[in-house]
Structures are given as structure tokens and as C-alpha cells.
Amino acid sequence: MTAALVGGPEGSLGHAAALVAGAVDRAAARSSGPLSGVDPEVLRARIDALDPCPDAGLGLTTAIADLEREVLDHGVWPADPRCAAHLHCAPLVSAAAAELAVGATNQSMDSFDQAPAATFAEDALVRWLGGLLGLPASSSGVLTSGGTASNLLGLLLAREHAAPCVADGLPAEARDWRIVTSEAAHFSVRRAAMLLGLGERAVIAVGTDARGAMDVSALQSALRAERVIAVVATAGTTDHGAIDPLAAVASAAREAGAWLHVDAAVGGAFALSDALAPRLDGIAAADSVTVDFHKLWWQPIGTSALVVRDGAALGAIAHHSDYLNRSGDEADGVLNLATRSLDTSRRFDALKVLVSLRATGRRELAAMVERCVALASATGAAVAAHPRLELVAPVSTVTVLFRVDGDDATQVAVQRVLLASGSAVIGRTRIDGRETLKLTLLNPHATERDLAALLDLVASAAVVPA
């Protein structure tokens, strides 16, 4: 038997590691776009020609060269600043290198007994962020696989805060609970309300502003007639990038009793910038918290956190297995993250957050996300005195929402064509009942002399469908 395994007496971890970062670093050297153009067809018979298993192995070189070839060649290329389609970022090298000893060391991260110094880690982070956001030294959370996630644990959080319902399932008046949120809220927002029992109806969504901004008088109107048991704020829409006036949400919520999650997978990053945390005034009044660190902290996919203010509300979803996390741990001392989260095998995400963070700094961390902000405001002005192009919105964050001459139809041919062609990855998103498109800035190596030429290249490839 001659496979190896990590950490065994024939293990060679660094040789198999020089290949894959070769193979990365020679297809990003060989990229001259944001992906290659080649025609998705072609390239999933490509794929499926390669045997996922053949009977006999191919060892890793080979392995790695086929997957360089047919896979890696045809990625997308964060880092490009012709992408900027989605909040998906290039990571930070020294998180992707941290990658390897995730891996690697396999931590799993539900029991103590599987993952000790990972299991301090882990909730090192997690309080830290915390009292990044301005929560109390109670505050306590969970990193999940990402923001859909983390917003679903919130949201049961505040279901459980109405009326625990682990024995008897939801109680009868359940079925008038409501969950206030804006109309620009992301959408994991209805799926928590469907996947926790009580319907995608129970949500309302209320208007915003031209920013895309709660309404603050929308939603005290909201509070008064229902029976609302959380409000969800959110800090960086994700088509406008907006940020709801959070202390203004936050005073609304706690005057109506209701849970207030903020959903930051976005905006958190802003705490880490003396310059824009004041945007977040307010979100340390929240019950919980996302935010996400595969976006504007340039980590690998996926690492959401939910930091809840009072640790003691992750009790709620606690269970015990005698073979895991027996239920005499908690008094012996004994932390097993099993109990906080909704996953029981898990990653130890926090190490390359940890390894990142502590390499680059907060200073280095905060002008980064300046800079993109800077740079989306700076776009935005630029769409705005182009004369092929139409600025849709204000420009709130990191995300330009515009429209080139033409009717929905160009905007949609604008959009394929350049992903078609390999030219660029462009958002196209529908506001107001129109078709728009959208740059997300998350690259802040970009310069203002790319941006104004992927603009150029937009409205190049304006064109009337035949």
C-alpha cells in the first residue's frame, strides 16, 4: 500500500504542496483575462472525459497536470480587475498558504478531544470579533460555512428567544410570528423563515430608501401591527451595498421586544477602519451578527462567523451524544463547539483567518477595505459623466449599479457576451423592475485606470439583440 497519509513515516507533504502551488501559479501566469472564453461545452466534455477514479492511480504529478490543464485554466480569476461580478474575492496568499495545514492537520472541529488548541482558537476569534463589533464580553459565536448560514443560526436564535421549541415544536401562536426585514435584505433571510417552520410568509419586507436603505418609519409601522419576533438590519445590501441606519433599527427593535440580527456579512469589515466603523453606529446593540470573512477580509471559501451577545443564546441549540459531547463536559471544564453549531464535522477555518490576520494587521486590513470603498465611489462617478452609461444609484460600499444606452435586452447581451467572450465578469442584477448591471469592488490592487477601462469595454459591447 503506498498512498500516503499526512503526519505518517512515508508522508511527504511539502513535495505534493510545490506541485499544487506550481500548477496554481503557472495558470495564473498564463490567464490573460478573468477566465479563459471557452465555450462551456466543449469544456464539460473536456471534464468528463477525465476518470474521477481510474482502477489503477496516476500519481500526483499527473493528477495535478490534468487538473491544471482542463480545470484550473478555465477558473475565474478574482484578482483580475475585469471581475466584479460577485463578492468573491482573490484570498489573501497567506490565508490560501494556511489553507494547506487546515487540511492537512484535519481538525475536526465539533469535540475537544479532536481539535484542543483548535477549539481555543476558534473561540479566541470569535470573541475578538465581538468586541471588535462593540458586543460585550459575553458576546460568544460560531464560524459557519458561510452567510446563508450564519444568518439561518441567528434567526433560530431569535425563534428560540420567542419560545423554546425543542420538546413540543413550534407553539400555536407561532404561526403569527413575523420577521421584519428590508426589501434589499438577502434572501437567506426568507429560507431561515421557511427552513425554521414558519413560512416564508411570516417575513416582511419593508421599503427602502434611494440608497436601498431601510425605512425606518416602514418598519416601526411594521412593528406596530404584527407580532414581530426579530428584525433583521442588514450592513451591506448586495445589490446596493447599502447600510441600514443600524442604531436607528436597533432602538425600533428593542422598543418592540424583538431579536435584532444584523446581517454584516458585508459591512463587518468596516470595524476594522477608524475611517468607516462609525458607519456601523449601532450594530452593538444587536442580539447576533454576521459577518462574513470570505469578502472584504480576502479569505478562501468558506468562513462566516455568528457572534451573538450573550453567549448563553447558543445554549439553545445545545445537544449531547455520549459518544462526542457528553453532557458532563460543560461542568469539568470541557469546551466542544458541537454545541454552539448547526454542523457537527468541521473545518478549522479559523487558523488561516487567524494566520492572515496576525501576517497582515489591522492597519494593512483597514486600508484595504478603504481602498475598495474608494475605489466604488470613484467608479461610480466615473459611470456617472460617461456618455454611454447611466449610474442607477448612489454608491454606497463596494457595489455600482449602472445601465449602458439601450433597453433590458442590451443589458443582458452586455453581460453574456462579455462572460462569452472571457472579456470580463460583470454583475447584471434587476432594480426598480429594470435590468442593471453591477460591478462588486473587491480588489484593491484595481486602479481607477482599470476600472475606467472595463467601463469602456462595457459599453463596446453594447449591442441591440438581433
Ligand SMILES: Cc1ncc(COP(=O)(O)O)c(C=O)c1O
Contents of the next structure:
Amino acid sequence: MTAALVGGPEGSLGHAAALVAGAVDRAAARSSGPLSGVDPEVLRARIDALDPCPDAGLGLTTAIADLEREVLDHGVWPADPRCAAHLHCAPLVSAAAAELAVGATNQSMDSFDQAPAATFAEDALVRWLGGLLGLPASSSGVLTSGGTASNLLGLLLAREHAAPCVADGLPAEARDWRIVTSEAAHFSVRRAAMLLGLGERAVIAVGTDARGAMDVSALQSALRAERVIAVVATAGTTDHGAIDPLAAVASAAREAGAWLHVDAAVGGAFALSDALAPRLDGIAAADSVTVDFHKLWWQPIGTSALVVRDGAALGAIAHHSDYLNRSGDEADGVLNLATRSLDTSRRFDALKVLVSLRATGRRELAAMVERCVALASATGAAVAAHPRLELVAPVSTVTVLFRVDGDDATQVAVQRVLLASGSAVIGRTRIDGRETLKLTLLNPHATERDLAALLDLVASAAVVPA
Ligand SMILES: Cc1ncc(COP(=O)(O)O)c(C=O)c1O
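Would you generate the structure of this protein in the form predicted in complex with the named molecule, following the form predicted alone above?
Shown next: the complete complex, the earlier chain at its head.
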């Protein structure tokens, strides 16, 4: 019965789940590259031909077969070593499977009476993460849909720390408030400034060194010259993968009385590894930290965490509703996560994180993160040794920035040709005003040989007319 409800007497989940899992497994087995390379116009026409809601239901077997043929066969496969453009991981099988339970049980994280065990599970997860990062026992946090949302919440708390604006809006002096970050910071910092009413021009982006890490003396100058309410350091920048000098940034921010937000969307996972954790030295001084589980923790999108040093800071956004998270109940000890979140209804994403972390264990996860870093380093060396490739910046973490011989138009053409043919999905960005190719290596099972073959593919694509 296709209208059966999970948990109802009409049917069980197992059969439907097996149909879906079978479709994904078959599509993955059929794929011979990171994507099919079907012409986008053809793809659009085929998708448009699927009636989103036919008058009479097709039944699950047919609906899933259509999905398999028209969508799954033409997606990208982040587990393919030639899929290396973005901070876009293949999820752990354990996390993807547990995702089924997230949807099926549909716990709603806004209130305890919709998610009792789930509420405690998410709360425990963020407190554990705070401890892993070295934050004090007062730390707390909340899961969000991604790094963009976590950065927004972190900067909202920073703004409220400068002066409470939730009730009355921005004071006149807010015109002078500044957020200092580096020019390599993610664009979501500017977007947050815009959404917080400060305007993008409130963001001062100081320069970086050759590795793409924040220049602390430029930060200090900005702190002396401006009314800085927040400093945003990045642990793992999007392009260079650079980790800002967190300890020095933290002490500069503290001296200036500014909130320190660390965008560790990428690098937060380094805390899992005894070998890599020292590269986050200083993160424990942060007021708030973004960690994206859907990057180097191999979770399905969208799963991020905003962790705060002092859980009480989240009180700045608390809003109580008579129907949902009554203040009287909370005074009696009820924990409603809507009170600390910018969302109301929200998925129980903590479930898949907990299941897959517990199944895999810290040692194995750390080894996976370490492997990606080692692979990026080896790939950087292979680029440097390649007769037709140029390494554009030293490799810091999991990204490799390079150019193939030729001008800017060649770099653009190479990335487009590889994508259009379905042979590789590589990144392209601009570094120091030049078009630059980028590999982002989040696949711990890829080999040096896979990456050498990818580099050769890139070099050979440079001679194909665009
Ligand atoms: C450093 C950094 N912060 C934040 C983000 C935004 O994360 P999300 O795409 O999960 O919103 C990204 C995305 O790549 C990033 O690289």
C-alpha cells in the first residue's frame, strides 16, 4: 500500500527501504565515472517529462525505477576519485542508512514533546563536540543545515554580545561595527553581515600569507583602527585549505574585546586526530565555532553544528511561544531546542551522526581525515613534478590549487570539457587574479595512482579544443 505511514499498521518500512537501497546500489555499480556526461538540455527534457504528481499513483516500484533511470544515473558520485571539485563528500554507508531512520521516525527537534530522546541525543552530541574542541563544560550548541547557517548564528550571537538588538533593532552606533576576517574567508561571513543588518561593508577582509592564512599583523591594525565586534578566523579555507593562526588571532581578538568565531567547517574534524589536532591550537579560545559534519565527517548534507563556549549565549535568540516552547515548562527543566535554534521544525540529523560515529569510532575517522591530508600533500607533490602542471600554492590541508600550462581561457576550458564529458569533476576558482584549477580531496579510499591518472587527464584535456 503506497499510502502506508511509518509506524502505522498498514505496512513496514523494510520493503520500501530495500527498493530504494537497491536502486542506489545498482546506479552506483553501473556508473563508470563521476557523472554520466549527458547533455544538460537532454537531461532537463527527460526530467521535465516526469509528472511530479500523476492523478493515479504509479506505485513505489515504478516511481523508484524512474528515479533510478532519470536521476540517479545522472547524478555525480562523490565517491569516484575523479569527483574532486568541492567540499562534497560521499557519505558513510552507516550515516546514509541511519538517514533513513531520521526521515522515517521524523522526530521534530523544536520541542521536547516531539522528540524526547532525540533532544537529549543532539544536546549530548554538541556538548561532546565542544569538549573535543577543548571548549569548557559550559559549552553548548545546536545543529544547523550547513556552515552558512552556523556562521550566521555565530555572528548573530556576536552581534548580541556587542549590544542586545533582538528586541529593539540595531543601535545608532552599529553603523561603526565591524567584523574582521581574512580575504580567504567563506562568502557566508559577508552574507551573515548583510542578514544581521550590518551590511556587507561591515566586513573587513584582511590579507593573507602565501598559504592563504590570515595575516595577524593586518588583523591587529584593523583591531586598532575600528570598532570590531567580531573576528572570524577560518580553520580550513575553501580554496587554499589554510588554517589561520588561531592562537595569535584569539589573543588579538581577546585583547580587543571582540567575539571570536572560528569557521572550522572544514578543519573541525582535525580535532579527531592526535596528529592533526595541534593544527587547531587556539580554537579552544573561541566564543563560537562552526563544524560541518557534511564535509570531513562524511555525513549526508545538511549537517553542521554551531558550538558556543558558553551555552548561556544562545539565550540571546530565545523566543518562547505559548504553543511550543513555553517558558514555564523550561523553567521546570524541559529542554526545547527551538529555544536555541533559528529553525522551528528541524530534522533529527544528530541521529545519523551518532550512529555513524559510534559505528566507525574516533580512531578510524581520524585515520580517514589523516589519509585525505596525506593524499592532498602527495597530489601537490605530483603536480609540482608534472611537466605540464604548476602548483599555485603550498598544500595546507585537503585542497590542491594548480594550473595546467596555458592561459586563463585554457583553465576554464579544461574544467568545462572534463565536466561536459563526464570524465572528471574538478574545481575552478581565482587565486591572485588568475583562473586556477582545484582538487578537493575528501575520499580517503582514493589512491595516489588515481590522483596521478586524474592529473594526466587534466593535462590531456588542455589540448582538446573547447
Ligand atoms: C570554510 C567554509 N565555511 C562555510 C562554508 C559553507 O558551508 P555550507 O555549504 O555547508 O553552507 C563552506 C563551504 O564550502 C566553507 O568552505
